[in-house]
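What follows is one chain in structure tokens, specifically the form predicted alone.
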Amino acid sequence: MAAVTFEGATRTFPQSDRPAVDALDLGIGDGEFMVVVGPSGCGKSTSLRMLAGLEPVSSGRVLIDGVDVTGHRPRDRDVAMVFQGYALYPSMTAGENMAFALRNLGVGADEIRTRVAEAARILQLEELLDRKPAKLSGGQRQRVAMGRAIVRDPKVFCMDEPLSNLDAKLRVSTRAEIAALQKRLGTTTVYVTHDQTEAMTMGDRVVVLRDGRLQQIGTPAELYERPVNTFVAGFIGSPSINLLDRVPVRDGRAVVAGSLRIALPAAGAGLASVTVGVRPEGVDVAGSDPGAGDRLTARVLRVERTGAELFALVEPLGLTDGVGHRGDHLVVRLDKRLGVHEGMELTLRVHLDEALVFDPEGIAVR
């Protein structure tokens, strides 16, 4: 196990006018499961490859256990990589694939057998060691790829979207297996994904990248409850947060549709307008009483039922030109037992303590 540090690590590709990863400063604790998340092209895989030595660092440095490994070859970093496409040798059995790296490192035959057997036991692959990849399911191939990394007993695991080739049901079970395995082994792990659900359910902490720059780092709860900007707020959470732009501020409160009034922190009281974020799960159906400034009347435009949940696309009524545009829509998560249908009007209660407020530049107002 080892701590990992990125110090101003930058990677600029030839012929590119901007860095793929821009001055990344990041510390990953010994034994920590760190998830790097962001949209396609944000630099998350490039960051991982810089750590593994598969991508050179243009400036800055990368340290493993306090040692600067920026100029070290991949084989000298003691980092094991798990790739998106498994990267198994089709002509080798599962056991031979797991043993391959150890043979290249000159590990003795008895030690190889012991390590492969132990990894196979942990991953429940004992009955599959003699099968070639073509005879394995996607989930089994992924476990073999994991086993190939485990047998090396590396200081750091690097996992580059390892579940993206699995079907939805298998992704759920396999991500639970990976998280449990990492806890058992205690190996420092850097896990890259574009799937924010994976990030929220697997990581001790999560890093959000955008255009090569770090936006926020924190626990899943911190990113969900206290995003630093509208990008993080919109990326974390499913369905995505509702953002109402240009909400006017009156007497220290953001006023939406004339009836919904959200108290602002002192830092936001002097702003002329703000962006208000309301998560779909931060809303429920209320009675018609005025409430305490937490009510919003809306018309249902569309209903989506997923079985366990009900999502409604609604249009708030009473919006003025000062609050975004007439026709702003919200997605709300409602009780599946409600008889909600298109065209009906609802009085919605917004949980004001869960609403998020951002300044006109998209920065959180604390």
The other form holds:
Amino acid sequence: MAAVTFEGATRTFPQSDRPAVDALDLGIGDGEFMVVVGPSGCGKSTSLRMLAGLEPVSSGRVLIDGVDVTGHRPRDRDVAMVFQGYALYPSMTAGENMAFALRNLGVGADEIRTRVAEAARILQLEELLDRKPAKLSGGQRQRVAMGRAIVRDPKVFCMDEPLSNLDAKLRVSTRAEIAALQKRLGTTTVYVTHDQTEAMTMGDRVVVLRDGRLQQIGTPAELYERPVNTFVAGFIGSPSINLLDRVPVRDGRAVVAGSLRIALPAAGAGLASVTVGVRPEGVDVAGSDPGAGDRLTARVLRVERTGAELFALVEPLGLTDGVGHRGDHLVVRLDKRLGVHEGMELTLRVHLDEALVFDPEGIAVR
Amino acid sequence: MTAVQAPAERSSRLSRAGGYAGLLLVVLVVALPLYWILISSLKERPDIYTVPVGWFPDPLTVDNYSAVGSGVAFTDYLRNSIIITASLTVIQVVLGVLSAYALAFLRFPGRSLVLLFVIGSLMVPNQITVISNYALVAQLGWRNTFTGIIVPLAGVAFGTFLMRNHFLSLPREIIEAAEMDAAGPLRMLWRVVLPMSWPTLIAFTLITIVNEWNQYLWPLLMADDASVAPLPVGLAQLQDTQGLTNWGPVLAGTVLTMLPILLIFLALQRHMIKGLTAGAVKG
Ligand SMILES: Nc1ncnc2c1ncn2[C@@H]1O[C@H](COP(=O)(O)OP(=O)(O)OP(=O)(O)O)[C@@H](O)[C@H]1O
Ligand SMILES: [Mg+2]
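Same protein, different condition: the form predicted alone was shown, now please give the form predicted in complex with its partner chain.
And the full complex, kicking off with our chain again.
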């Protein structure tokens, strides 16, 4: 168990003019489950591999437990990694795969047997210990890869999209298992994923990267409720937040439409126009009362039902001149019992306290 | 079934037939001389030269085979061949694997230069180095010794290159996993890398065995007598002692020379199957 610190950690690949990870500053507490998310190519794996020692650090430092490990070999860092493709040794049985590191470290045979048996019990692999990876299912391989990491009882777990090769159902159940296992072992964990649902459900804290630069660190709730910029707002939450650009500000209110005026926080005083973010779930169908500057009329273009939920893709009507929305429609989540159908005109009530305001550069105004 | 076929199906059948015809042609080109050697070695002396050609030995005789033994010291040559081939194979496979491992996985200054050097040496034909090698070996007093035959042949550029390329094609994640699992270089090689490399390694070994078994020019220059000369040199000797007209014993000697290699090939080739990384990585 240990705390992990990135201090301005940068990795520039040879023949590349732009760093893949740019001056990453990140502190991960002892026993914390930190999830790293971001779109493809944003530098998640590179960050993780710098921690594991598989990728050299161009500048900056990586510390584990206060010790600068920047120049250390992977084996000297006491870090275990679960790879995206599992990377099991094909010639060894599941049990041998799990025991390999312990053997290399010179742990006694009895001790190895006990620890492998314990890990196998936790991961329900007891029956499979004598099988080679080729004879295991995807989910079982994933568990062996987890087992290989936990038998070592390392200071830090690194996991690089360990669930991305599983089918959707298994992914959901394994997600919960990994989170529970981590709580139980209390090992500091850095978990990379591009799936924001995994990030929201698993992490104690989540860090969002974009083009190698850190955007925001925070608890899932903080990221969802108070994103620092439009990128984080758009990345966290599914379906994505609706963003309305170039909303003019009058009398301290962002006037999205005549009937929808959002009060700006004090910090937004001098702004002439802002970007407003409204989450699909921050909207209801309004009653017949006139409302309090929180109404927006819209026409339903299409209805998507997932069974449990109903999403309406709508075109907003009566927007203030010059206001534009990203994408060709807004998405709102509505009560599935309402009988919403295509072509219908709706009056929506926007929960003003949940609406987000960003300046023209996309930085949150608070 | 109806006789109607889609045009595509017919043309694919045609091209398949063409493929088989090509295959047959190649087999004939390769197999006919071999068959000819085999039957001629089993014929009586006059039958070898009769026209029209007899495709089956009639009468069948093994006299030629006993003549091989009496003509030259066949068992000596065989022993020498085994010594030379076995030493060279062991040396080359060990050196080839180790150097390939270093070039593929270890980071050290000048690595690409070393690789360039290895590839460069592949492009120098043997014939060019023969004279300088000869001068050197003679000076060292190694003429007519196994050392003199084996040491200059022990370079492994091809094997290094082959194995390195194979090592680089292995899933990178597994190597990294072993690195994280604190496997030292030898353990990594033996427990992780080689188990995924048997087919390539066996192919490399087989090529080496065949190559060294058939070495002719260098041993011919080095060896003066049956104490160190391998079989190919012995066969040439056999041809000399039999005169230019008695092909029977020469061909019988040729068959006997090929036989061990054929057996080794048959024993090893079924191990050259692919699929050793099955289940290792996904995605
Ligand atoms: N070995 C390499 N050489 C050069 N550039 C690389 C190398 N590996 C990664 N990159 C670049 O570095 C950037 C970050 O890559 P990285 O693998 O960390 O992304 P990622 O966030 O893990 O993406 P994904 O979700 O697709 O796995 C990318 O732009 C990628 O093209
Ligand atoms: Mg990645």
